[in-house]
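This document starts with one chain, in the form predicted alone, laid out as structure tokens.
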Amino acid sequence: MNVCNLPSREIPWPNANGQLRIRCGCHPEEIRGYTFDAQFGSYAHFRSLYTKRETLETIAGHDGANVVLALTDNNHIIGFGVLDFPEPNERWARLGAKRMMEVKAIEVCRDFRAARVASGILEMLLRHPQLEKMIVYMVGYSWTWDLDGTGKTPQAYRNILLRLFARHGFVEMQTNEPNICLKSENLFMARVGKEVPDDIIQKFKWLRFGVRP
């Protein structure tokens, strides 16, 4: 499945400073025509996952990836989300080709977080034509969270993520993946598609603990 087959769709999103729109299935060529907010950068205790628009362009060219953008009316990017397959060397790739996808990023610049844009971004990330045939997961590492910008403790931020993803069918799951286990507030959640075969679900249970049945 090629990225160009992902349907481009958008929904309006209300905001106190004027209506935004959230667009999924963005292609590299269109992203190249947008501007990227300067708030996606580095702070004293936080660095954005992606600090350049070109990174989103590259990911949008990956086979099957879904890049979602939150845009102002003048095509300015104030939020983004990325759904992509795991890297070949990651544990989750061992389940098999095209079996798992990761919500690799959801980020909204500080000035727009009150509009709850992240919820709309996640909704559009999951508008993927193969969603029900795959297991979609997210990994929450506390050292990547903008705790200063939100004024939240790690546990409070974790609870926000739990609620956000649970609304879209994700369930918190245990794993012994070393990076996740480094801190108690780290988080692993997954959504198992309705068409995922039972044998793949069983393999996923073993894989979460690094066991080869």
Contents of the next structure:
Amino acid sequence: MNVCNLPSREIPWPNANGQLRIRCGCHPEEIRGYTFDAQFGSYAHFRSLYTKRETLETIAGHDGANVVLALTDNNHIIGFGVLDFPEPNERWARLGAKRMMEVKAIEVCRDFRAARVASGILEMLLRHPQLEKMIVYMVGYSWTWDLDGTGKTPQAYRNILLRLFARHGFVEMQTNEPNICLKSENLFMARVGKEVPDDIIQKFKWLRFGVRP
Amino acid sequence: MRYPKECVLKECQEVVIRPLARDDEPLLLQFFNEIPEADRWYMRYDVTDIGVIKKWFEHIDSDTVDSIIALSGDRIVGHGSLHVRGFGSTRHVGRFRIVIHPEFRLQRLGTWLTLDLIQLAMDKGLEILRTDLVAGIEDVAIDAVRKLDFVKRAEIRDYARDPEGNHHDLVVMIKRLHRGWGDF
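Structure of the form predicted in complex with the partner chain (previous: the form predicted alone):
Below is the whole assembly, all chains and molecules, this chain first.
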């Protein structure tokens, strides 16, 4: 499964601060040639999911992973997204090998947040050759959200995520996964590909609720 | 809130949660008629009275009550309602009540309905959720809401009376819906 062979790996993304571009299927060597914005760091109430470019390089080396970058004219990373398979010890891995993929991260640095870059990153994350054969999910843990930087309440932030992912075919789903249930504002959404067989959809339903028939 | 919401219960029964709709009146009446009299005793209204139910449906679009139902096929198996005053000193408080069909009890359906009402309360910007439960009668519900971070805020001794005339304490369970985190 090679996401680097996609027909269109890059889209322009107009922005008030100049032209951005969003690239999908980035490979480690390519990422190494870019600079990483210093705003992906630690703040009083928020820490970026990835604070080092090297982490993105490592993930880009995973088989089938899709690392998407939002770049300025001078090859500076101001946003990133990661689509990868769940860890083997996670509940979602139990559906079977390569049945599910997780949108593990979407982050845009604070200076570029008004440009709907996240939507472009998500669009490019989903340009995956096997997308319709898989269930793609996202988990929104409220403790990872930059509430200070956005000035939003957890519920308002949650609703933004709901709208963003819903535009790309994701649906909010219930689950009793303990980490998600820790906070009421946490969120679980999934997009079931058109070619996912019915028996897998049924198994996914049981998996969400931790039951076995 | 996105409806309908699909839930799978402990024994793999599937239910769908959605808001109560205008044409659900006969289904709701049937549901309440299947609730044992001993349970209906502790409700605020006589829900087998068609006049009471009609009044509910007359106010279905009101801003002060939100009702959700759980359906198994085309049968209602659970009902939850969130009540707000909408003005004055307690406009930030929501009170809720959940009723589960006997065949669907101890299957976590009450928990799923409560979680949905918590979301609804958060969307409405409420700060406190309250539910009043009768000790010794509704202990399963008290335990369930405690696991959802409700705390016992008050206990009114010998407040409720069962059909045999025995007194029971009324427990006031409260959950605070925080809008942000502390700085610790």
